[in-house]
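The form predicted alone is given below as one chain in structure tokens.
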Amino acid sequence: MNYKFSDKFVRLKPSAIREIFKSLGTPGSISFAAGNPNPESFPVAEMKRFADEIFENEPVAALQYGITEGYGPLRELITARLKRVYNIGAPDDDLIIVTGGQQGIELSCKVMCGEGDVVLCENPSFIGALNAFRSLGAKLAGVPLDGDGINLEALEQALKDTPRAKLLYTIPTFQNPAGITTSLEKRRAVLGLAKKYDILILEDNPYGDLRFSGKDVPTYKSMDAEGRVIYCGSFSKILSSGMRIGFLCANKALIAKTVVAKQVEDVHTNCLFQMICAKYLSECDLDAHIAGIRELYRKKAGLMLDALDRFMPREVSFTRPEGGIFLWCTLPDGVPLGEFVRRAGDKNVFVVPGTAFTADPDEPSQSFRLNYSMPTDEEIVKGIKILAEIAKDMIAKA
């Protein structure tokens, strides 16, 4: 049969990262391509205990339909933590539990953007968000990044040139894929531009808890006095990615429409994992748990940066993140990225090419993303040595 796919999906390509996963079964392969949290960060014993208690004492609540807004105790606990840790939460804000941060991103666009409306985004940006926006018929306009966040001049020009812009999607803290953090000065300026041009900000903050050096920077949402920021958070990087527990915090009117949109998609987020998450927040020391993850990633990031400093040719630049799980490498002009990625794969070292993260899928890139949360220490050093050898050879021939 000749299938005729919808206009929204006919040009939509699969995630390059998920496609790379299919090649990782080769013995001895080293993956810098994943965005997964390290399994050492999973509190398995506590989750097993909580699951046993729930099935013993509250099996119906865990297995029956739940309300779309989310499990009440979990919503209260998250609301309290947002206020305590991030100073987020105005009197006219509300919160909904979503199926991972990915759904929060998709629902925000679905509620706010019509067919042909424009989402402004950092360029490069998170491929899962870009594909979500594309799947809904929104158009993307990429704004380049500086070392301290989105380029303000380019952002204002994009706002002037794009009357149908409805959302600015940003990952201001330990950005995916670049690993950089937007400065406080730029955050204030971006809020000012959002007000001037009357646009909403979708602030995606899955890595904010993972700072292992430097000082915290206030979130956009904590500085929002107009209900202009939709804040998207997640437990994927601090408890379990497989639980798929995320949340949106925004003005009550926005959340009310998001509830309707979620009812259409999946009715509600998994009740059992919501209950497990609530028990963990109420009975365990989440801050101490996060401190352990930060220390783990501090060591791994330091090891990768040290290996890059020692082995990578000086013509290759890279970011130095203060948290999160990614850094961003850029090859010099004249060195073809596609060939570099292919040669790395031939040696069983896998990276994600920068072309996977561009707003325009046809835009060229000289960059690639590295992940340090998943590889072992030995894999980090060995893999960087291999990448460095390939880079040196290709630079010499360029």
The other form holds:
Number of protein chains: 2
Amino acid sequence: MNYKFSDKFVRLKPSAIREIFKSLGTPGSISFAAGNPNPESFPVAEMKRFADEIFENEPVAALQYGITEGYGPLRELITARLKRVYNIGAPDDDLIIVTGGQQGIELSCKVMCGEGDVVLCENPSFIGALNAFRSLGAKLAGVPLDGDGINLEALEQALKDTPRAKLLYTIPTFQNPAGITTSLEKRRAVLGLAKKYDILILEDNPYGDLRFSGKDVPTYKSMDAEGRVIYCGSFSKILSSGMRIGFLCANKALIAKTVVAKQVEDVHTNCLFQMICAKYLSECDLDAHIAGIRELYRKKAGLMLDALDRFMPREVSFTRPEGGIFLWCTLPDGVPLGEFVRRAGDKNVFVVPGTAFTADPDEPSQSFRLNYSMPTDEEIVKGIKILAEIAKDMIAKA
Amino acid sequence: MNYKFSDKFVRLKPSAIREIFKSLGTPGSISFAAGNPNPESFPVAEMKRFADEIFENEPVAALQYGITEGYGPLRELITARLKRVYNIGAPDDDLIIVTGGQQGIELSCKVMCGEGDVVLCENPSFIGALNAFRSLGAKLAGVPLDGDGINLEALEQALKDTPRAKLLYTIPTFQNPAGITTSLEKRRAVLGLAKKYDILILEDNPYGDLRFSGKDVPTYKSMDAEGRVIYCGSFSKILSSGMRIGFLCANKALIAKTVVAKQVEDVHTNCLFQMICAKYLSECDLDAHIAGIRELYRKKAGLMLDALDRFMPREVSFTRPEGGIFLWCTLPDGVPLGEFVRRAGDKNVFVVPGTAFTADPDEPSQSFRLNYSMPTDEEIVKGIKILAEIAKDMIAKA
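Alt. form predicted in complex with another copy of the chain, vs. the form predicted alone above:
Following is the full complex, with the preceding chain placed first.
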């Protein structure tokens, strides 16, 4: 039969990245397209032991329905860690466990934005968030990124032009896809604009723990005196992405509504991994574990930057991230991005074109995203060489 | 600050049942309020062993991102089981793993219903589904239930009166909260009406495996020749509710849209439990396991019905379920339900008032739901005696 889908879903397509991810079986292929953590970052032995202990001593708590807010001990441990590491947590704040940061992003928009309300976002930004907003009938208004974060003039103009702006979605630290970090000065200015135009900030910080050079910049949430910031965190990049554990920290009135929204979405996040996560936080040294991941990614990012410096023609520019898992390359004008990505794919090297990250899906792009957390060291050097050869050839012909 | 929530969330409240569930710590309290499976139904030893094997042999598959559609082997095993047990599965059908049946229900509405579209539902019905529809801006139109399923005349009238009706949400087998099963004749007639008025049927079947008397009735999906039925299944009542594994089986065009919707909600369902579930389905005898649960619930339902027959005044009527985990009691007119539920609570016996299940939240009710899967045998007899005493007293005074 002929289905009449909700108008929100008629045009919405699966994420280009996740579609690439599915087709990555080919032997010898090199993927810079993923957003996956390196499997070396999974503390397998500890998780195995904790799962075993839980099935032995508390099986019913792991297998029975839990409460929507999340497993109590885990909520307390995360709250304490947020305070200690990020100085996050006002007396009026509360915390809910969600099924990965993705759910935290989606629920925040669901609770705040009615049909036709506008979410401002960095342009480019994380496709999963943009599609979540679209799926809820929110409109997107993209604001260009500079090297030190969102462009302030463009942001203020967008706020003036958009009376129904409700939320600014931002990944201030090691942004996806651009890899850049918003400066402290800019964060203060953005908070000021949010106050002036009375919008909320949704701060998505899945990579914040993964700094391997430079100095930490305070989160928006740590500077939030009035409950204007919703902080979305995740264990996907530091413990496991498959376990689907994230959290939101925000004013308790906001969290109370989010509990209602989550209840009707999946009742609660799976209990076993919440319990494993709590055991990990209370019995292991997460900071030491994270230090190991930082070192791994520092080496891989360094290797990729070194290969880019050595092989890539100087007409191709790229960001130099201080953490996270992505960098962002830009081809010179006149070199068609689509053809570049296709030719790379023909040589079994996969990158994500910038067009996958634009607020307006029809907006052209000259950039592509490179991931360095997943490929082997050998793949990084070999893959960048291949990309550089294609770029050279296309620049010569442009 | 003063938050302006989405209009869909301004009035939406947490589920009354899940709120009761949270306050159930009191020692000596007897809860007939839950919708939980009995912990004896969890195959703890097998799950422990499978988790151990997975962490030993395939840790990366369990801890890395997976694909949105779900773990391939599990999808195949469920597809085969649906065909074998329920004769479900047309050549054009596909299957997606979801984070519990709740997500399957929510996603189905999200994909099909735009703002203001109408979901028809049995009245009373499952509060979690009704709130999911409300949270998406869909309107609800409740259709009264008879003892053998939805009232056909009222359904046809509602279809005539509701040009924007898009979906009929039904729990045809061991309905929640009423415990009744829709007859085969009625299912055929409902399918005919769905075709005549061109709406889809969302068949929610979390209890279908739990028949302990009477004969199986074919599912809507098994009689669906044209892709009009979305079938929602769950492992919550037969393996574990905390693991959050459910599935949708529907025409592949519908499933393709559902994949997009799920991707932006939680990327994918947690991998470890999908793998545990697949191991259980391939290495254990799920049918034998289910037979054990049926026997347990047959005894508990029998005990509760026996206590109701013996102690409850005859003015109170109740359903006699042939499976599932609920029965539905109705007080005579003139006995105020709110006061009855409150007095029961004062005696530490918890039931859910029928007002929690009505399509129109302001609609009055004379009924309450009793769960028999969770309480001990002793609690069932003791609790029903207490409820009967209160009913007697209130009837005498009415």
